[in-house]
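What follows is a single chain, given as structure tokens, in the form predicted alone.
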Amino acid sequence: MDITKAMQAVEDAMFATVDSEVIVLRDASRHILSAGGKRVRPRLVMLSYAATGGQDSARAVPVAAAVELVHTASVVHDDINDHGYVRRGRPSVNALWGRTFALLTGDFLFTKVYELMAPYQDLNIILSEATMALVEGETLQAAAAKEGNLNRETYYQIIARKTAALFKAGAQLGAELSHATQEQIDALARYGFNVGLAFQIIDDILDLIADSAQLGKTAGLDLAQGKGVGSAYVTHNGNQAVAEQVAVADDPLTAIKQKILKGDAIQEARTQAAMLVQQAVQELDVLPESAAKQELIALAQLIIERDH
């Protein structure tokens, strides 16, 4: 399978799916999709499919598109919740169309997933469980930020649901589509889950140390709202009082960053992400050697090496 052609087919499928006679829904959906993105989740679907013997890429394309639309819908809604005005290097849907139309665009994208997944019968269960977990994770995160009780244990519960569950589903769906062995399906599910955890940890580190131009979104929002890895590691390391003091400073974001970057929290988090990727790659031992397997290994490594 030519992964470049397969990913272009996924892109085409997403744009075809979001066509609508309601112009604002069509334009807002095209806006967020055309901004690009890493497309890690649909790539996981396609690579898992190929690495377990899948031949007909057209069979997996709609599922890969559906997985990415779940993610895209969630970031549209995230930008409402977080007051984010930059996404993927351009104004967010929230910034251009306002909160009401951003909410409806996210809803539209979520419902388009049903259309894509309708022919796939029981595979809908896998994706629906991941989508439910995503919403649960976002809710846990909002509650922890509101209550000011984000610690490391809660942080891992959040990212397991809001990020890792969809990565797991993507890898599992690819294997299911190719009729892989149960051993291979289970291994790829664990691979996806660990890669998803590592991805979110690195994402949260970058929220601490990168600027908006690097990230393609508004930097520091998670930290400012008490949601990210920085808040979790500060609290875990016994500095809750410090975190509370800087939260009411004139510039709470800068104050928290200065405190975190003086310690070893960033390196701790990077080490944890690297361990998760190592565990993920080991899961691939059950797969036969192939170009797709090597790309899965490279994808996992790229996640901890990226700077945006």
Contents of the next structure:
2 protein chains.
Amino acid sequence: MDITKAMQAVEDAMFATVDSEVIVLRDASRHILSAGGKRVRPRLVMLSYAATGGQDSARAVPVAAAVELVHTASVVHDDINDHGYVRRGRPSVNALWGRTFALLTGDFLFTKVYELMAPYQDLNIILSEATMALVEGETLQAAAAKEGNLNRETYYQIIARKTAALFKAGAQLGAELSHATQEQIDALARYGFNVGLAFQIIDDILDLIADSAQLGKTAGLDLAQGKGVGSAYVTHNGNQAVAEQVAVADDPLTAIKQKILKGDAIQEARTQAAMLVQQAVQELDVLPESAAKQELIALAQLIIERDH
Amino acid sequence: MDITKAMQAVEDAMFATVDSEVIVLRDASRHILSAGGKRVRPRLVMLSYAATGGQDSARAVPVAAAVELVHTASVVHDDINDHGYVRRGRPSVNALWGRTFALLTGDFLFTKVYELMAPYQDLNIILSEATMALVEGETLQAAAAKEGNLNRETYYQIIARKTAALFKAGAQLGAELSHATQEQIDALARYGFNVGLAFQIIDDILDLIADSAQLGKTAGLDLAQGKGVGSAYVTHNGNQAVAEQVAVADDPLTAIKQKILKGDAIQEARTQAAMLVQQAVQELDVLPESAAKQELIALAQLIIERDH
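Following the display of the form predicted alone, present the structure of the form predicted in complex with another copy of the chain.
Once more the chain from above appears, this time first in line as the rest of the complex follows.
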């Protein structure tokens, strides 16, 4: 399977599926999709499919598109709740079309997921459970931010649900689609889960240190709302008091950044992400050698090396 | 099939499915579900199933629950967009938990739909297309309200999508579940669609004339936002100027009510709803006599007679 061609087919499938007679929904969906994004989730689906012997990429493409649309829908709704006005270097749907249409565009994208998944019978439950986890993770995060009560365990529960669950589902779905062995399916699910955890930890670190222009979204926003603080918890074993104090600061952004950047929290979090990636890569030992397997290894390693 | 027992099983299924470790999602979902509602959509599913020979009500119950959860999710999101603080005589999810958690609760409920539907393979596409139509209808409505450009045709497009499509899907799903003949399935789909149109027309009329206490929701809100005005368009053949003028009034509520209540618009809309119900009932001629068939007839007629 040519992964570049396959990923282009995923793009085409996403654009085709968001076509609607209702112009606002079509245009807002195209806007967020054409802004790009890393497409790491659908890539996981396609590579997992190929690495377990899948040959017919057309069979996996709609599932990969569905997985990315779950993420896209959650991004659109997230920007409403976070008052995020820049996303992927462009104005958010929320900024351009307003809250009402952003909410409906998210609903539209969430529903398109199940239109794409309808032919896939037993695989539906995998994606709906991952989507459920994502919504639960976002809710835990909002609750923790509201209560100013984000400890290490809660941070882990949040990122496991809001990010790792969908990565896991993506890798698992690819293997299910190729009718891989149960051992391979389980190994890829664990691979996806650990890669997802690492991805989110790095994301939170980048949110802490990146400036707005580099990240292409309203940087520091997660932080200002007490979310990105989580990465401090990941690493500050037994010293939660500092971060808690920080989370309730009146003008939190500058203060938090300074405190965290002074310590070794970021380096510790990077180390943890690297360990997760190492575990993930080891899971791939059950797969036969292939170009797709090598790309799965590279994808995992790229996650801890990325700077945006 | 004992419809009362079956509807209780639908209630139980809905409450069971919204259970979550994430307390906010569980409590907010229980809140909106326990506020009641007419449950006309799941009743359609169960009656359509029974009227086409379905015996095993346990098979239809999760689908009926899923159809009601689509409606429930849309209600929760609608109350965000409309700033609705009263729903079914109680504070809305939005009012009690705030916008962020209301948005996530709606996403949670939308996703639960597909968890319930996962075992139903080919039926998934019917419900996802109806949900898509619902979102498109809500979007058309918001766009029309924003542009102050609601004509008769747009009104019909809105209510066909936002209400009639889900009624149609409900009736159709019941028949599909019992493996009815294609003739019966098509007839029940048309029955559901027409009943749905009539239901929304009556709803808009009630919104115009009911006071807040009687309706159990923030009455006049749809009207104030230029939505309920649609019922005027349904009936004011060739005289759209009045309603258009009305839709852009500065203090619209009182002015619109007075204008519409003075004319014969409401009586004309009631007549149209009655005709739609009559057409719907005629579709049932293809069904054998049964208690469920009689209940479908009664359900349709109750819709035009209801006062809340």
